[in-house]
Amino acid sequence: MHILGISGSPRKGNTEWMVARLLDVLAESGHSTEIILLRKLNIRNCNGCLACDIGGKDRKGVCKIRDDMQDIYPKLIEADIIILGTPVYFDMLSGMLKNFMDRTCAIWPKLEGKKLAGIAVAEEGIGKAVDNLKTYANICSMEWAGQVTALAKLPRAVAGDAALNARIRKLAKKLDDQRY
């Protein structure tokens, strides 16, 4: 399988570490993995023009905004499993990840049937962040495959958490198991 991880954090920290760790564990089972760090890309906001609307008159299924999303669309379509990672801000997703999700409007019908897993990291509480990811999966007709969450205040604080590492391995096993 090909597994694509997306880190929606503006900094190199806990979210990125958790997404990368999950991908590393999955790679141990022989899967092809790739991580995309949204913080390093130029992804403009969706402007709601509807040019990508599958039923629209304009360029069906193609976003007219030219930025780094053009390189990500084929990777999303090719992936068997997509992992979305986010820090939690005001009990919700990061704006960076939400913007990315908005920009997948051009290809969302092509995401149908893919597995989606979530990673969320907060200082005090996960809030609705995982629910936001599940809603996205539902809208795109993707199969929700599970999540791992953590509480941490300092960057990379999660790296030494043995219990968290065990939960990451458990999710990796679930993603690796075709019977779930």
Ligand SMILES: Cc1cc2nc3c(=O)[nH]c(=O)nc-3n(C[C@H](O)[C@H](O)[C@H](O)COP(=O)(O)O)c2cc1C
Given for the second form:
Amino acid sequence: MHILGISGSPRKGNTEWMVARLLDVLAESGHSTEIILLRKLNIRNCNGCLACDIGGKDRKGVCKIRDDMQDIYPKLIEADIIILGTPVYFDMLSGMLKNFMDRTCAIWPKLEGKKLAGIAVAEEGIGKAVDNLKTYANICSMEWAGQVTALAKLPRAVAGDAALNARIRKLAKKLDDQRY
Ligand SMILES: Cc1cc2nc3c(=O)[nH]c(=O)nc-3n(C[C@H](O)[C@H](O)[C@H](O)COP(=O)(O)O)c2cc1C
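Let me have the form predicted in complex with the named molecule next, following on from the form predicted alone.
So here's everything in the complex, that chain up top.
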């Protein structure tokens, strides 16, 4: 399977570490993986023009905004499993990840049937962040494949947490098993 991980944190922090770790474990099982760090890309806000919406379900998948999202569309369509990672901001997903989600307006019907797993990190509580990811999966008719959450504040505080590593391995095994 091809597994695409997306980190929606603006810093080289815990979300990024966890998404990368999950992909590493999946790569050990022979899957091809790729991580996309939204913080490094130029992805503008959806401008609401709805030009991508023409054709409804049969839309051509063309967003008029020419930025780094154009390279991501085919990667999303080709992936078997997508992992979305977010820091928790005000009990919700990050604006960076939400902005990315909004820009999938052009192609979201093409995500139908794919599996979606979530990563979320908060200092004190995950709030609605995992629910936000599940809502996206539901709207896109994707299959929710599970999540790993962690509590941490400083960048990379999660690295070296053995119990967390075990939970990441458990999710990887679940994703691996779902191949059959
Ligand atoms: C703007 C902002 C809002 C935050 N809101 C929350 C929150 O509502 N609840 C919480 O527990 N932590 C909150 N945090 C803390 C982050 O979730 C925490 O530092 C987390 O480790 C960030 O993940 P990252 O290292 O992947 O960026 C917030 C941090 C920022 C910068």
